[in-house]
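Given next, in structure tokens, is a single chain: the form predicted on its own.
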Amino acid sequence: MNILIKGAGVAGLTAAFALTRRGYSVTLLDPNAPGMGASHYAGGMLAPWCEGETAPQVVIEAGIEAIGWWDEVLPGLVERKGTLVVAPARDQSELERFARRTTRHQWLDEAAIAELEPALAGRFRRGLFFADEAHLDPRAALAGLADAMLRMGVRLVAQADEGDFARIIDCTGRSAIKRGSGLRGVRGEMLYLKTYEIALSRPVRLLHPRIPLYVVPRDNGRFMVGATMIESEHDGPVSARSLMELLNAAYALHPAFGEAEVIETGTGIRPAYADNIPRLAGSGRHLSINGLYRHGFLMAPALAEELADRLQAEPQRRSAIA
């Protein structure tokens, strides 16, 4: 069966790998270069208990599978540090808020966080760790992936004919939003600063009423930090209020901040269903995974796999409809 993918972020990546794993032919359809759209924006978080804060259990038990997906299909690239989060002690209450809606966390005192992240020594005298999370350079992946894809035979193309192909599978994320679609635009913005005055070993989030923060350690001193969460589908640069709180708050978490380089911010305009639930859609030759929200890189595997399980199921129902 060929099958034609339209779109090469973390969806159609995704799905493009786990159907030529299992036999299909597939051709990817997308005029910029792979992982290149919201993804490329991405915090590349595996955090889905800290997820639950506000995600269903749906988006929990795909993200708990997503840890060991991405670490088997890209091995040495996911690393299992957990995350940590913490909060200003006049923000004491949404820590508690926080692990009230949670699981699979144990609560730190201030000598704790100091032996897991020595940079934040007696800045918090309280923390949540999340030992069994982790997280990936999504850039990395995504290059990984289309890299891996490309050797399994997957073609990449600019252009297509959709009727050479029995099955065309939408995941262009922010371009299938339209009328009728069920989807609207939420909007992200990040930024990355450089500094050596201060190394992490794994995702911190800053607990804040208004605007919460989460920094990502990178390789040579760099830190993504973001994001906002802004109902609009306005794609221009990164906003001056936007860019003063995420430098704001990144300077809470510690001064060293203030002192850093910015050296990228971006944007990027995640699709989003009413319920905030990513999802495979669609009937017959005609099939989408969309609305992957913020849950990109926790829900995209899950959602390849069961794009995968049912095109293999369907010749098994004609057999037995026979």
The other form holds:
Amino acid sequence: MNILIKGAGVAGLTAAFALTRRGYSVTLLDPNAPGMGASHYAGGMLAPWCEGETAPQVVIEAGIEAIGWWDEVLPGLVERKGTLVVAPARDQSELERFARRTTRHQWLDEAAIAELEPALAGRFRRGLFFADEAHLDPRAALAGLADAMLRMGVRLVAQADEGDFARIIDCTGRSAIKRGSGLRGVRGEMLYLKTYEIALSRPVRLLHPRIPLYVVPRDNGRFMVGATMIESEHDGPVSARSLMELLNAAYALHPAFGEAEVIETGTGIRPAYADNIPRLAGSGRHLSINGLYRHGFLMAPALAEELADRLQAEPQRRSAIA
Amino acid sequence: MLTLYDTTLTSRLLLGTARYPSPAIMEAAIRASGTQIVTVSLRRETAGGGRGGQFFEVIKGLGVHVLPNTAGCHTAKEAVLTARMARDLFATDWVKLEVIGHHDTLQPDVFALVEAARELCADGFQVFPYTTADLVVAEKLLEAGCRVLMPWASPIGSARGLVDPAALVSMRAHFPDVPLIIDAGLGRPSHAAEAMELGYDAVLLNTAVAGAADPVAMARAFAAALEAGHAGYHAGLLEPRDMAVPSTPVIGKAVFA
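Pass me the form predicted in complex with its partner chain as well; I've looked at the form predicted on its own already.
Let us now look at the entire complex, which starts with that chain.
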């Protein structure tokens, strides 16, 4: 069966990979290079238990699967080092609240934090450690996935005639947002800092009553700091206020970030459904995977496999009826 | 019944629309609470685009009154500008006027608040000012043209409840005919009941509901607390006494101990 997947972000790429692996002939349509939409600005945290603070169980379960999926598909890219969650001294109640709303964590004291992240020694009295979580570099992951697929024979095109395909899978993310689609955009702003004065091994979340933020270490002294959550579809450059808040959070985590170079800022629009739960939708010839919200890397693998399962089940059902 | 700027309402709960786990949960919480007024922050959501997109469509589609607010504004000028944007966007003269004076406590800058209130009232706005329990400021806001006052109970989002009940009692006594809405600082349903027992007309909440583990159940709990407090106030509350007062008659007993 010939399948057209529209959109080469994390949803489209994972779907294309899952389908190709099961023997379908896939064409991937995107006028831009793969992974250049909202996925480009993702944190790449595979943190299902942390997300459970506000996300429902279905996201947590899919997220747990995602860690293994990425590790299997792109060996060596997934860092299974957990997540550290801390809060400034005055916001300790936020840490208590976060602990109450999540599972699979352990409380750390100052010494245990120092053991885990020596750079943060003496900075926080208490923290929460989610040992089973992981992270990856989303840009490296999407590039790796695109390479793997091209080798497997997926065609990447900038234009296609839908009439040539038996199934059309819409993974266009924010481009699908319009009245009546059930989708809305949630603006996210992020930045990259570069410094060799501090090293972290894992994502660190800094809780704050209004602006909870995270810092994710990447290679070559780079750190991704993200991300704002603003109910807006405006994709203009990062605002001064958001930039200030992101930098404040990084600085509160460690003053060495004050000396870092700001090497990139970016804005992405996260497509989201009203319940913020990503889903496979549609029927017959037209299906879609959308509304990945802030759970792209966490939810895309499960949705891609669900799509592949559904397509595989179809002919069987037909023969059963016959 | 509660009347705010000639609009009659049966619910005494106003709900904010920020920081729910999802718009779907927000909508369910609003429905469960029976609230008829929701506040919407215009400041950040518009982020240069002049429109909030689909989220504002969700708000407009709720079928309740929208009270746009100027959250995050630090000067009178900024607040007036935001109020005018809100009027265009939501086609309403209502505005919850917030001018923040202190970044940390989010305490209102009452001087800029009065200045902005004057300008907005003169321009035909119906202003709901977020203020402290200061009586002089309250008088100046009424002089400016406000017909509703919204004193804080404690700092925004602090969940501390009524930290200075005496000030709120005196405010109620000074302005018996002005609708008074407790805005900010409530954390528990008992706080809302307490405010209503002081004779307040309504309360405005956001974090206490949006940040609860189950926002929908919490919205319902607050609505019930408000109803209890309001009914209790009008039923006539007992004055506290220092001594026990037996509820069963003691006359006729052998010993009057």
